[in-house]
Amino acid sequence: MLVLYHNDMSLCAQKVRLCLAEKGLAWESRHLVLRAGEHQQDWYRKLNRRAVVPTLIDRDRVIPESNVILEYLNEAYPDPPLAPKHPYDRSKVRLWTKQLDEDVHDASAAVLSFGIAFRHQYIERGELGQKMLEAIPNAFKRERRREVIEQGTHSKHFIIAVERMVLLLDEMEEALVEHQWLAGDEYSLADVAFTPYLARLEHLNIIGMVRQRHRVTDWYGRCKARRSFHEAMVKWENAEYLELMRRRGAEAWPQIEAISRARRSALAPSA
């Protein structure tokens, strides 16, 4: 039996649950409450030294890091396949997931989430929130998050996060001109990996960022229509988190819209 240490609203956990659902694999849930710091306990750090979710256990094998878990599941449980057969086509999938590890997740989506909504949870917890912040092992991630918690949507990191998301959405729109799914004409791990990031824009009430990107809108609609979306995403939605994200997102939207507009204007070719 597969065991997954995860969190209901974690982006990285969501994509692994999507993969498990697409594969039709049974798994045992070990849900961690991140705002209680359960992922920072010593027992969990022995499984995952970065103190993040998810972590997959397959018999005596411990596999951390969501994108690594996706590739592991696809290779260890190959039916149905979620990667193309040809190595070149598989490289296209990896080029997409590589973006997540480079900056889309930590420097964009996570910053948007914290700058808009989750910073308030840290602030309200006072010393406990500060303790949780200091326990983040990655110094770059910790200091970036510290500034975003303190300054919110006025942080320079928040502005960069919005600009990076604009670039990502533009790249997705461009890719979907050529084929039905992100990396080709078949649904793949690339689509699995990026679905939660569009869902996060929707949950944060800033899905307006996708406006005028009609192919991305259509792609996201098709992802949501898959059975896996309900199993991996909808069934795990945290109503308290959703209310916080939607309310704070509505407050932040005018600023995000202005940053997005400025970014797109800067990239537009001059007359």
Ligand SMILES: N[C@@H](CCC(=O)N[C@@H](CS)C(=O)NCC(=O)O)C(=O)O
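Could you present the same protein in the form predicted together with this ligand, rather than the form predicted on its own shown above?
Since only the chain itself is given, any partners or molecules it might have are not part of what comes next.
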């Protein structure tokens, strides 16, 4: 039996649950409450030295890192396939998922989600929030989080993160001119991996960022219509987090809209 250490609203966990649902695989849930620091306890660090979710356990195999888990699941449980047959076509899937590890995940989770909403949970937790911050093993991540918690949407990282998401949406729109799904004409791990990031824009009440990108809107609608979306995303929704994201996102929207507009006009060909 597969076992997944995960969290209800974690983007990386949503990705893996989507893959499990697409594959129709049964799995056992080990849910960790991140705001209680459960992922930072010693026993979990033995499974995942970076103290993050998700971690997949397949018999005696321990697999961290959501993109690595997606590839593992696709290879270990090949039916239905979620990657094209040809190596070149598979390289296109990787070019998408790689972006998440490079910067898109951080832009969406560590800067936008924290800067808009989750920083308030840390602040409310006072000493526990401070302890959780100091327990983040990666110093780069820790210092950026400190700054984002303190500065929120005024953080020096905030504009960069919004602009990164604008670039992502533009690249998605461009890819979807060519084919039905992100990496080709078949639904693949690339679509699995990016679905939660669009859902996060919706949860943060800033889905207006997608406006005018009709292909991305249509793609997201098709992802949401899949059974896996209900299984992996909707069933795990946390009402308290959703309310926080919606409320704080509405406050941040004018600023995000202004950054997106400035970015788009800077890129528009001059008359």
